[in-house]
Structures are given as C-alpha cells and as structure tokens.
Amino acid sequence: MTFENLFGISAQVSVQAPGRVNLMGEHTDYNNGLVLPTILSQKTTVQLAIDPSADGEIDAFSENYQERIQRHLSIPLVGHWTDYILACLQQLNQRQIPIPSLKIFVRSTIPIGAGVSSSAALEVAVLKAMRDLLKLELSDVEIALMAQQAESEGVGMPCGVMDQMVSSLGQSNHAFFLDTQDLSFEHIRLPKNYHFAVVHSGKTHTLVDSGYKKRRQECEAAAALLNLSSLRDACLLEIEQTATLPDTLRQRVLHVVSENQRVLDSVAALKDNRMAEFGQLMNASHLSQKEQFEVTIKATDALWQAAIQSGAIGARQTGGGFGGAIVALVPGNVVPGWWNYVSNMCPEARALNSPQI
C-alpha cells in the first residue's frame, strides 16, 4: 500500500524518525538527570499532504495496525494510536499555527511496547513533517520539547524528554549523552568491535497503564520530603540523614542518585574504550532497577541472566520497565553464538537490532 494508492493524491512531505535504546540512565530524565541513549536503525515514517476537500479533519492510516480512521482536530483524545498525532497537532495549534486538514500515512519498523520509543519516534516524525509541510521555523530541540509535551499533556503519559531528544537529534553509531536539566548534549562514538544487542523479552508494556506514573509520583514525593525541586539535586548524605523518608521512597532516591553517577561513569568508560567497566555498570543498573526501583519483571530478569551467562560483558533492562527489552554489550566476535544461547534459554525473546543475530 502506498500513500497515492490509498488517498488518490501524492504525499507532499515524507519524514523519518528513529527509535532508541537507552544504554544507561533509566528513570532519571523526569528527575532532571543524566541519560545515555542511542538511536536504532528502526524508524517511523510519516507522509503528509494537505486535504483541501475536508474541514478540520485528519484522515490517517497506519500500515502497522492496518487501520484507516478519520478524526476531527477538535475531538478529545480517546486512547487510540491517532491520539499521538492529534496531540502533536494540538501543540502546534497552541502556538497559533493553523492546522489544515491532512492526509497522513504512517509506516514503522519500530516494535510497539518494546521499550524502544515507538511513540516518541511517531511524535517527532509528525512534527518534523509538519515543519516541512508548513515551512515552520522550529529547531530540532523545539521539536523534541513539543513532542514531549504532546505525550505528557495530550496523551497523559508523564514522560521525560530523553526519548524525543534522541529521536530528534541522535546520530547513527553514537551515544547521545544528555543532561535533561539544561538540555546540553554530546555525541560520543560507539566502539566498532562491540555490539549493543537489543532483545525484546516478549512481554510488551503500555507505560500509560503501568506503574510508570506511580514511580514518577514517588520520585516527586521524595523530592518534596527532601526539600528539593527534583532528585537531580539529591545526595547520599541527605538520604541517609532524612529519617522521615519512608523506606520505599528512600530506595527510589537511591536508584536515581546512583543511576546518574553510573551515566557519568559510563561516559568516561566509553570515551576511554573501557568496555569491561561499561558492562559492569550496566549490570549494576539492572540490579538497581530490580531491587531499588522495582520496574523489572521475571521475563526481563531471566533475559538479563541469559545474556550474561552466554557471554555478554553486561546487560540491563532498557526503557520504562514493566516489560519490554534489555540491551546487552556483546563482543562482536561472539554475537552469533551468543544469540543462539539466549534464544534457546528465552524462547519468547526476539532480537530487534542486528542482522548478525
């Protein structure tokens, strides 16, 4: 199916945005913390054309869902995949940018619910396509911020800005070191003789309906008890000396504080090609997500163990948790045998990002 075959007119613009895997820094972005993601080869493509025959409507088709739907721009969001599109258009509308009626074609190779930012890629692609269509003066950073606001305010998922920033500004074969407090970032080249294998556990997640919101609320409650604007400013001494901090909240803070430090240590290790150390930091991150932040599940824990046992230098759950994927650091020369072992140990798992596996 093509845009022209479906709608009877040609697309005016076509834009792609990539998915991402987070190498280090989980649940730190909405705490104004540090993150280290990288983009994937899988992408979402959005094609657009103005529909002069309609009045305030979008006519959208998803190749993945095999669904075509018409929705008016003024209709509230209803828990549908088109909500992400409408929320982005509403962000433009809030900036006094008139939105024409549109024909929209969406095609994606990013797996949904795998923890690799399919929603952020859709948002970024929609907004970049609208930028091209309407000749808007919007930077890639502004696109990312609008995409994050669309998901948070429009869809109701209180995410941080990491996913949208790396989808909008990330570079192939580079890690994207981002400080979410001031949005400063640095591209760091990934080593050629190692592979970051992304493997889906087979258990999808929907962060809007998972414990993700609760974890964010717990972090905000802990920051308030510590008299901090965010957990970015927390330190271990404060945590130890605050007797009024409930144990559950204390564990959440310990994860965030230690995870921020692991990002800094991972950046240093990556720049110096100390990949064994990077792998150890990945393992520590997974254990912290499991024991202190409590966002892993049996399937991702089993996949993490299988990855390590079969020769990965390190591995960790990636994404918001409660299902989804892990990322494993594997020496290039052992990738084929590594994947054979992992797939035998975890039959529901599927590799997401490498022709070698």
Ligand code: GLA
Contents of the next structure:
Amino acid sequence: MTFENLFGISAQVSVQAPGRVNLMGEHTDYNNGLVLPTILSQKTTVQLAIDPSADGEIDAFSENYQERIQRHLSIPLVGHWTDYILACLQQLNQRQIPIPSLKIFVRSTIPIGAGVSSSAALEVAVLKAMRDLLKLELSDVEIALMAQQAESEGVGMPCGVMDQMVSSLGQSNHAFFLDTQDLSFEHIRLPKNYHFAVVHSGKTHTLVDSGYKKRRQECEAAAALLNLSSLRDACLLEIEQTATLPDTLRQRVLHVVSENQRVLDSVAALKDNRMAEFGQLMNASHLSQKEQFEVTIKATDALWQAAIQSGAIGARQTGGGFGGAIVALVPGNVVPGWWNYVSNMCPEARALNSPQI
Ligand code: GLA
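The form predicted in complex with the ligand, contrasted with the form predicted on its own above:
Full assembly next; the chain just shown is listed first.
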C-alpha cells in the first residue's frame, strides 16, 4: 500500500524519525537530570498532504495497525494511535498555526511497548513533517519540546524530554549526552569494536497505565521533603540527614542521585574507551533500577542475567521499565555466539538490532 494508492493524491512531504535506546540515565530526565541515549536504525515514516476537498478533517492511515480513520482536531482524544498525531497538531494549533485538512500515512519499524520510544518517534516525525509542509520556523529542539508536551498534555503520559530530544537530534553511531536541565547536549562517538545489543523481553509495557506516573510523583514528593525544586540538586549527605524522608522515597532518591553520577562516569569512560568500566556502570544501573527504583520485572532481570552470563561486559534495562527491553554491551569477538546463548536461556526474547558489528 502506498500513499498515492490509498488517498488518490501524492504525498507532499515524507519525514522519518528514529526510535532510541537509552544507554545510561533512567528516570533522571523528569528530575532535571542527565541521560545518555542513542538512536536505533528502526524508524517511523510520516507522509503528509493537504487535502483541499475535506473540511478540517484529519484522514490518517497506519500501515502497522492496518487502519484508516478520520478525525477532527476538536474531538477529544480517545486512547487510540491517532491521539499522538492529534496531540501534535493541537500543539501547533495552540501556537496559532492553522491546521489544514490532511491526509497522513504512517509506517513504522519500531516495536511498540518495547521501551524504545515508538511514540516519541511518531510525534517527532509528525511535527517535522508539518514543519516541512507549512514551512514553519521551528528548530529541532523546539520540535522535541512540542512533542514532549503533546505526549504529556495530550496523551497523558507525564514523560521527560529524553526520548523526543534524541529522536529529533540524535546521530547514528553516537551517544547523545543530554543535560535535561538546560538542554545542552554533546554527540559522543560509540566504539566500533563493541555492539550495544537491544533485546526485547517480550513483555510489553503501557507507560500511561504503569507505575511510571507513580515514580514521578514519588520523586516530586521526595524533592519537596528535601526542600529542593528537583532531585537534580539532591546530594547524598542531605538524604542521609533528612530523617523525615520515608524509606521508599529515600531509595528512589538514591537511585536518581547515583544514576546521574553514572551518566557522568559513563561519558568519561566512553570518551577514554574504557568499555569494561562502562559495562560495570550498566550493571550498577540495572541493580539500582531493580532494587532502589523498583521498575524492573522478572523477565528483564532474567534477560539481564542471561546477557552477562553469555559474555556481555554489562547490561541494563532500558526505558521507562515495567517491561520492555534491555541493552547489553557485547565485545565484537563475543557477538557471533552471544545471541544464541541468550535466546536459548530466554526463548521469549527478541533481538531488536542486528547482532553483527
Ligand atoms: C520513558 C520516558 C522518558 C524517560 C524514561 C525513563 O521512556 O518517556 O522521558 O523518563 O521513560 O528514563
């Protein structure tokens, strides 16, 4: 099926945006913290054309869902894949940009619910396609911020800004070191002789309904008890000395503070090609997500263990958690047999990027 076959007119613009895997810094972005994701080769493509014959209608087709649906911008969102599109268009509308009637074709190779940002890629692709279509003066950072607002205000998932920033600005074969407090970033080349294998546990998540919201609320409650505007400013001494901090919240803060430090340490390790150390930091991050932040599940813990037993020098759950994927750092000489071992131990697991270097 092509745009032209389906709608009977040609697409005016076609834009792609990638999924992402986070290498370090989980649940730090909504605490104004540090993150180190990179982009995947899987992408979402959005094709658009203005349809002068329709009256304010958004006519959208998803190749993945094999569904075509017509909606109006003013109709409230309903828990559907088109919500992401409408939420983006509404962001433009709120900025006094009139939205014409549109034909929209969506095709994606990013798995949904695997913790690799299929939703951010869709939002970024829609907004960049609209930028091209309407010749809007929007920077890639502005696109990312609007995409994040679409997801949090429109779709109701109170995410941070990591996914949209890396999908909008990330470069292949480079980690994207982002400070979410001031949005400064740096592209850091990934080493050629190692593979960051991304493996889906087979258990999908739905972040809107999962514990993600609860974790975010816990972080905000902890920051308030510590008299801080965000956990970015928390330090270990203060945490030890604040007796009023309930133990669960103390554990959450310990994760965020140590995870921010792990991002700094892993950036330094990456720049110096100290990959064994990078791997150890990944393992520490997984354990902190499991024990202190409590966002891992049995399937991702088992996969983490299998990844290391099979020769990865480090691994960790990646993304929002409560299911989804892990990322494992596999040396080039281990790659050929590695996936065989892992898939034998975890038959439900699915490799999301090629294990070849
Ligand atoms: C999801 C959110 C991100 C981030 C991660 C956890 O992917 O969309 O903003 O909070 O979870 O690090």
